[in-house]
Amino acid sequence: MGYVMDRAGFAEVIAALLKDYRIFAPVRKKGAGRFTDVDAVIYDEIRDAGEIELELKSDYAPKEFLTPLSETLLYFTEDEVKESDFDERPVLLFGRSCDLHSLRRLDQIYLNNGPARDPFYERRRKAVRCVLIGCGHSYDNCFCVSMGSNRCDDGYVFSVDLIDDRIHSNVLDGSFIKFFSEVPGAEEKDVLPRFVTENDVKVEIPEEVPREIVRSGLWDEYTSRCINCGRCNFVCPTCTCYTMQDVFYSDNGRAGERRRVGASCMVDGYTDVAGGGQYRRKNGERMRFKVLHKISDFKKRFGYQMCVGCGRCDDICPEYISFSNIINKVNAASREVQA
């Protein structure tokens, strides 16, 4: 079932969600970009369909709400714990082919990677369900037909679409078609979500990683280009690292907060143990574990690739280190190692 209708149409029925959803879409905020007068896509909680941003590749990705940056897990005292409150209410989370493709990647390391499932990550997915934003064209540094993300034709309730200054939407979940049927204007008709099907980025990888990789030289060049900055991390929609704080209110040390805080593989501290030990100072060997586990370790465990092609870690990288680059590098020296 599908609709098309103009703004103000699609307006009503964001207004109309609005009363029983929470929604989180891509935002753009004026000034908020790497200088000032440049502007940043983000996500946030939107109070109106104006405030949706459905045609420029948003600059970090929809994971913020599943795993904030900071969210406190818990708090204590000296005589009791207590989990942190949460707003129960349902989310709609927007987000483009390759971002719905990067919750199944959550949901795998999140719930399904060992003996027991993330509670604080569990009880916010429980309560989202998505709507996908259609890409009519491919977007700068986007690889996503390589890693076969570009399509998603299911997991979400309706899609976007704007051509033409009208919205399209494909209605996959039936609960929805009245939010669009009583919309004045609205045109039911055949409609289909946009997918790209070619990127001028293209990347292979190698179905084996030969070892030989993964001792060579290849790697040291990111030791001097790479700032260890960690933006690729956190504007990456498949990355999950994080660390624990705890924030105490007294001086004894007995009440306070935990709170998760999202890490970085690339930044200096990351591999910190016990008596001052780190398992990987240079940055090329940080470039090494991030490539590898996107390209290979994730693969061998769980049977599919953890990147999902969005090219945003290009995008921001004040560096000008390219990913996709990177991933043909080891094609083409797996090529070499395995002639």
Given for the second form:
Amino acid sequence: MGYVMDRAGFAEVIAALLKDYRIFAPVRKKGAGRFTDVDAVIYDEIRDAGEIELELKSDYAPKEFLTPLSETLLYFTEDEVKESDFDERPVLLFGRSCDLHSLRRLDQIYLNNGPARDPFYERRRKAVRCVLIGCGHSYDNCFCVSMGSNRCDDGYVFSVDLIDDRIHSNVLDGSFIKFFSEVPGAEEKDVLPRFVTENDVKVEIPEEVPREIVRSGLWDEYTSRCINCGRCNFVCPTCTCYTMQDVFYSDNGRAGERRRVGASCMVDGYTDVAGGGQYRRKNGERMRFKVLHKISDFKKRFGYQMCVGCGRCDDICPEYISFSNIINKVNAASREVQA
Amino acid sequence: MMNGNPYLPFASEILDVIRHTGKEYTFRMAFDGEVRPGQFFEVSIPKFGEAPISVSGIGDGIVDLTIRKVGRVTNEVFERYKGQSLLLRGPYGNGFDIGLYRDGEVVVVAGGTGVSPVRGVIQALSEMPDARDKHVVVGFRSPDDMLFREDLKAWAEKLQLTLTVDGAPEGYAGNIGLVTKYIEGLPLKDPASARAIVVGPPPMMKFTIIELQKKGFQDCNITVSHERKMCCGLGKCGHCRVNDTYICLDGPVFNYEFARDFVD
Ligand SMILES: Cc1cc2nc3c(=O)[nH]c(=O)nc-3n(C[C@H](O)[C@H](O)[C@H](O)COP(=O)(O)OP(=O)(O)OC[C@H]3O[C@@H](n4cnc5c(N)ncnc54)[C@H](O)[C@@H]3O)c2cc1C
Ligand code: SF4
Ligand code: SF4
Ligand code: FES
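Given the form predicted on its own above, produce the structure of the same protein in the form predicted in complex with the partner chain.
Every component of the complex follows; first up is the chain already shown.
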């Protein structure tokens, strides 16, 4: 069922939903972009429809809710270990098509890699229903069409497209119809969320990356260009790595907690083992490790590509390193080897 | 409380502490579940962290953890005594398949704390009927760094043990030299069909395998055990991944024909 309404109508929908749901959505934050004079679109809990950024692509991904940068897992007291609490109220999580596709990748690792499901992820995941933000056009650096993540036919409860100052929503989940049908002035209409069918950026991924490429000099330029800041990992909707961290409280050394914090395979320390052991010292090697995970190793294990082509890693890189360029270089080099 | 939360450690009593060197102790822990040599536990000291530690021995209601004191977590483990407890989760990983080594010639090469994960395997080899066909080459940094001295004596009587140290003070009577030095001279009847296990620091594993290959071993008959940084043991944190392999889930024990393709 589709509905078209003005912004005031949509504000009513959101206000009604906020009674039952916590809503996490892209919001604009002043001066938090790649450079300090640039705004960033981050994820945050919203209290009002006006806060939701429907036009710009978000710099950060919906994993901000599902796998927060820092999450306390356990609390320790003198002789007790306690699991952290969680607000069990249902959550509406806004995202674009690539973002919704990214959730399958997060689920893959946190729920379906290895024999155990991650309960701290699962309780968040179970609370989440997705809201799709349609894409009226492609953004800088997007290559979702190449990755097949440009379109979502399911996996959301309703969609939102802002067209000529009016909100167009396709309500897929019948239980949400009541939030739309009662809004004064809402027109009932067939609505399909917009999606892009072409991006300026296109990539071609080799079926198999030959061993020669893994060991080739192609990666060397990133040893000097990349400054291993890790931002590409932190904005990536499909990066899932974390590091465990224990702390004790300074005012009461007997109590403390165990947290997990987001980790980046580009940043020093990711592979450190006792006695000074370290793998992938060079940034070029780290780039190889990251890129091949996204376009080859993940697929070997799980049968589909990890990268969803959102282009956020390119948007954020302070050194203007382009991931899609690297993919195409790997492809060209692979062809050369195979020829 | 979440159902079966795999991150929640359980308390296990320290039944005994065996001191090998000033920095390496074996903690004998109460444990009743199933476990095999080559698997590991996450040893947890609340407020300090967790450390993956291999099972170095298995017995009725016990597991041994042989720990080298190197940092934040392990320092704190050394502050615990018999009668107190440690928090554990696990066991994790695949472990060794001892059945593979029952028949025929076997060579185990281990260095330093690398002996821990294979201690149970060596124990089993020493009790096999044709123990004389089982060769064990063990290296430590110096005579003072030797672990499992009692075991070494017992093994020397049952199987073919070569014990060596990297360096020793003047007058030391035993072998001096890296483990790699002793592979060429192993009196094997048929290296092409013999099996090998190699565990130790990465350079030691690399050069030992080269020696085994020179001796005529086939890659598919070599087993290795790998260590990487591990924060979970559950296939989630990502730190241990190499290629499309998670060392904590698919390993840490691998057939070398597979592991030779690892690119870190
Ligand atoms: C599968 C496996 C089996 C192991 N078995 C043993 C064993 O039987 N005996 C033994 O003494 N040691 C073993 N280690 C190494 C042991 O885990 C490290 O020495 C220990 O984690 C160091 O922790 P720390 O906090 O005391 O030292 P720190 O140097 O303070 O460590 C800081 C952090 O680095 C990480 N880290 C450091 N070294 C390693 C490492 N080698 N592997 C994984 N993470 C590391 C830890 O997460 C730790 O929190 C094993 C490691 C692995 C991966
Ligand atoms: S590629 Fe760019 S964003 Fe990623 S670590 Fe290197 S410099 Fe930082
Ligand atoms: S690798 Fe880059 S383009 Fe691909 S999903 Fe991650 S951030 Fe998006
Ligand atoms: S130790 Fe965390 S994924 Fe292997």
